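To begin, one chain is listed below as structure tokens, in the form predicted alone.
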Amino acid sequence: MKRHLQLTADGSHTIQIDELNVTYHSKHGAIQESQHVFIDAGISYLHQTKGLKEYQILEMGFGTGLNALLTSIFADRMGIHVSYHSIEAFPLTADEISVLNYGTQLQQKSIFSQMHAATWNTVMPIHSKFELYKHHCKLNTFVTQERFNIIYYDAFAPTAQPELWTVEVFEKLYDLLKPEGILVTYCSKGVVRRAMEAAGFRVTKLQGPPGKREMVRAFRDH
């Protein structure tokens, strides 16, 4: 597939997927998107309601790092420990790696490249509140003993791969998930949704990221 960088309206970067006809990231804003639907409404949301010292997250597509590295961020200043799963197929060339502006754009420059640098499918400390553990598979052949406190389901939308968005798939997330852990994404399409009942979570929409209306937080009650 190729991909191609490009600049979103709050000075960050995004890829595109022109085969697919999709980006990484919102055109309105990388970094805003990721802060708002996986930080502010995922682990700031849970940390506020929960107040734990320690989190374990799992996200789907772990793509440009964007939304590790925001979470990396949060996890230094509220001096919470968090250990983060991260599901990549396709990983990012060494070359696209390197023109992505994130460690510059939020001062974290060395914690990107560590975070890049990363040996796939071990754990890998990243600093002393943080611990990245990458994994070269798809959804499908990911198996893990580890249950989670938030999912960051950070898929490409339903439109470019339909086969990530069925009830089957929110089942397997469903299972992964500790009980009153939540889903966090960016898709609140009523099929979407409907899925998610299907298997079990209780769905609530929220307020979009800029250029989006709409988003979705997923609990798993029991």
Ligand SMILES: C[S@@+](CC[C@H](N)C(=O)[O-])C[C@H]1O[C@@H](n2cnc3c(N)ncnc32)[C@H](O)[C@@H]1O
Contents of the next structure:
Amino acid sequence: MKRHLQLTADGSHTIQIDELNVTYHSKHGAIQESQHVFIDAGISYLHQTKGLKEYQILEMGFGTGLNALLTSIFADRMGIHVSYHSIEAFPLTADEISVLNYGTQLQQKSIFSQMHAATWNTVMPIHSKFELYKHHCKLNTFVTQERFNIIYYDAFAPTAQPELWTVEVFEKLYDLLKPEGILVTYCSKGVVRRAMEAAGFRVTKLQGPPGKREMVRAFRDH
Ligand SMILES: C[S@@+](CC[C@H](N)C(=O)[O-])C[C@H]1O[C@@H](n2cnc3c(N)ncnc32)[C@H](O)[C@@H]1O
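Now that you have shown the form predicted alone, what about the form predicted together with the ligand?
Below: every chain and molecule of the assembly, starting with the one above.
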């Protein structure tokens, strides 16, 4: 499938796939969206409520590495340790990565390059507060002994990949969370929220990033 670069409204890039009619981020602003959904409503929220020294995070869809980069900045700023696992079935090529402007925009060129250079399927230290484990596989074959405080669920929309938004998928994700863990996602469709609830999650709707009315934070309570 052919992927190409797009500029979003906040000046940061995203990738578009015409065949699936999807972009990796919101056209209203890629950095703005990732910051809102995954950092502010995800790790920052959990850190404010739990105040732990370290967190295990699982991301579905490593993609451009933007969520990983923003999380690494947050970890460094807050002095917390993050073990970041990310699943990706179709990694970007070196040429695609080389034109993305997140490293420059966020003044993190070296860290961003290190994240993309990190070997797949092994844990790689990126800096003293952040280690990265990129899993090169599909979500349905992903297995781990780890359990996570947060899941960043950043799959393509259900219109493009409905098989990634089913009750069975959310049951798997529920089991991957620690008790009192949370899942955050940009998608708040009713059919998705009902699938999460059927899998055992307590689902809450929050204000979405610019251009999107709502997003979801779902809790594993026990
Ligand atoms: C919305 S994009 C992720 C954006 C990414 N989090 C970022 O910060 O750039 C969805 C990602 O899921 C990946 N993907 C699609 N189907 C997958 C599957 N079955 N298992 C794992 N990854 C998949 C795509 O290749 C793509 O990188």
